[in-house]
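In structure tokens, the next block holds one chain alone, the form predicted on its own.
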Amino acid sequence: MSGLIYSLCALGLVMIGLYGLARAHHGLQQLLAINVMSAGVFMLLLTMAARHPPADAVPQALVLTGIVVAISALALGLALLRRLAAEEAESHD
């Protein structure tokens, strides 16, 4: 029963992220929506891994790797947004 609850929460996070991505007009809001979606995907993978008593180690390793990649992608996106804002401010001067 708890696996179903976690799966539904993961689906809810993905849907909230998709809605946020569709409605966002600013790059920072889009980055945050993508992070919410990735959290839902990570939660779903961990829920699938914990179905049987000895939890499978492969999905857990994939989630840990995915978290590192998501943080790196967020840092790159923030750096690009900062650079874009600086160039936009420079062109207005």
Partner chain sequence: MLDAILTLLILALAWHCVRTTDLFEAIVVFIALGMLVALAWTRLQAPDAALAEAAIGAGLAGALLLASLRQMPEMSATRAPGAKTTGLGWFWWGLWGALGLALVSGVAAIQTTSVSLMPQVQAHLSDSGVTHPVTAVLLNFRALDTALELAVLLWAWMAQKQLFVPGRQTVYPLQGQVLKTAVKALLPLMVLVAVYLLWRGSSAPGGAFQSGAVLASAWLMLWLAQLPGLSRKQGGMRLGIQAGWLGGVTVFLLVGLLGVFQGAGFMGYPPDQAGAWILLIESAAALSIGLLLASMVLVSMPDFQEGTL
Contents of the next structure:
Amino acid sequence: MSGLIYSLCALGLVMIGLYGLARAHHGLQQLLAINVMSAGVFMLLLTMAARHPPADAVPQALVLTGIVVAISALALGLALLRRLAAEEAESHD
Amino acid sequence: MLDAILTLLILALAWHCVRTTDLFEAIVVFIALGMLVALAWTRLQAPDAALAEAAIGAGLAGALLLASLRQMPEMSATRAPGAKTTGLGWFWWGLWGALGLALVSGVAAIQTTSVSLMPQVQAHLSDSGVTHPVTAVLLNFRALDTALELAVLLWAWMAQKQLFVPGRQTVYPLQGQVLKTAVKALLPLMVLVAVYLLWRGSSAPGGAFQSGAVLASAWLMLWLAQLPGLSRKQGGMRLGIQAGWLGGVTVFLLVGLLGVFQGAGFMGYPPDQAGAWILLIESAAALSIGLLLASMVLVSMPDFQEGTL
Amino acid sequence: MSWVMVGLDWLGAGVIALGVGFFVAGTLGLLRFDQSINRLHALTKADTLGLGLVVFGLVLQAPGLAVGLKLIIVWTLGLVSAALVSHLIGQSLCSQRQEEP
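Based on the form predicted on its own presented above, generate the structure block for the form predicted together with the partner chain.
Below, the chain from earlier opens the complete complex, with every other chain and molecule after it.
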């Protein structure tokens, strides 16, 4: 039962993230939307892992790897946005 | 019941996070969302992932986002003047709905299958050198994935170093001794917790990622308190930091190559030595992850200057 | 299970419920007050007492001494970090106020 609820939650997160990505006006909003989507993907993997006890360790390890890759991507995206903002500020000066 | 409430809260927060036009609010909601997601994952019997999400996905990501926010143009500045549509056109709604339907049918199809790799993991657990299945998968069965993930982290940091612009803003200087004293008292405890998490990883939830996240926050606190921490102005420290950045991947690949000469194949370890090698890799990886994550947050600070790192 | 254990269990549950009440009050304050410094006041007061009561209730229900001690350590760390964070937020509010005029 809880498996079904959480797979719906995962689907909802992916769809909300996709919606946010489509209507984002600011780079930061796009990054947040992508991260909401990635949380949904991770949750789907973990729901799949938890179907039969004991929980499957392979998807859980994949999610752990994914979290670190996601934060790398977020940090890189933010660095790009900061650089962009600095260049724009310079061209206005 | 708890699961249903948690799901509703998560979805409501996610909706608010992408809908709001106040960027600060969106970030705060995103941090709260990360915490609730971590709570949901403990309900899904994934304490490792929940720990990592709470520390990295909510904590460090929140610090990164908030620090970057101050250096970015306002929301209105990026929107073209005169643009008034904030919703999606019917075409995009149609595409969105079709994708949603495809996802639902896809997930429903997976629900009926029952593939699990857990029997294989448990069958070989005694050869892996550790007793915690997730650590066995991360550092033995799928070690190449983890090595490549460390490489991705390193690469992302190198790219950020190239993009670096010195902070122009001045930050109000810290008053009083409260933070300094607290950091001095908490720092040994944080290092202890990091080492404990690393050691515990071989038999219970924990390991290099969680330990690295704690190390990263310890270093960040040291910097925030303006204590003489790790500064690249000193020559020896500079080399040490560079070695720390590269250490995780290097040690991992060297141990992996050693496996070739020992006949266990690339990234393979002989079962009787596996435990020791995994501990060595995990220590280097935790140090690397901690340094890399902390460096990423540090360069995002509004008042950060080049020479400090 | 002896009567003492059952009694402690119920007492613990009551204390935890009381603590949750403080959390709810603190959250209400966080949402309803308009100034950051008032919000901080509501949050720290309620959280300190709320967390203290929840931990105390859990200690009453704890299966052994080790678990109880761990909970008390958690509570101490929570107190220290809450005080530290409030202090930093307060400082940042002060600096903002000085910049404004």
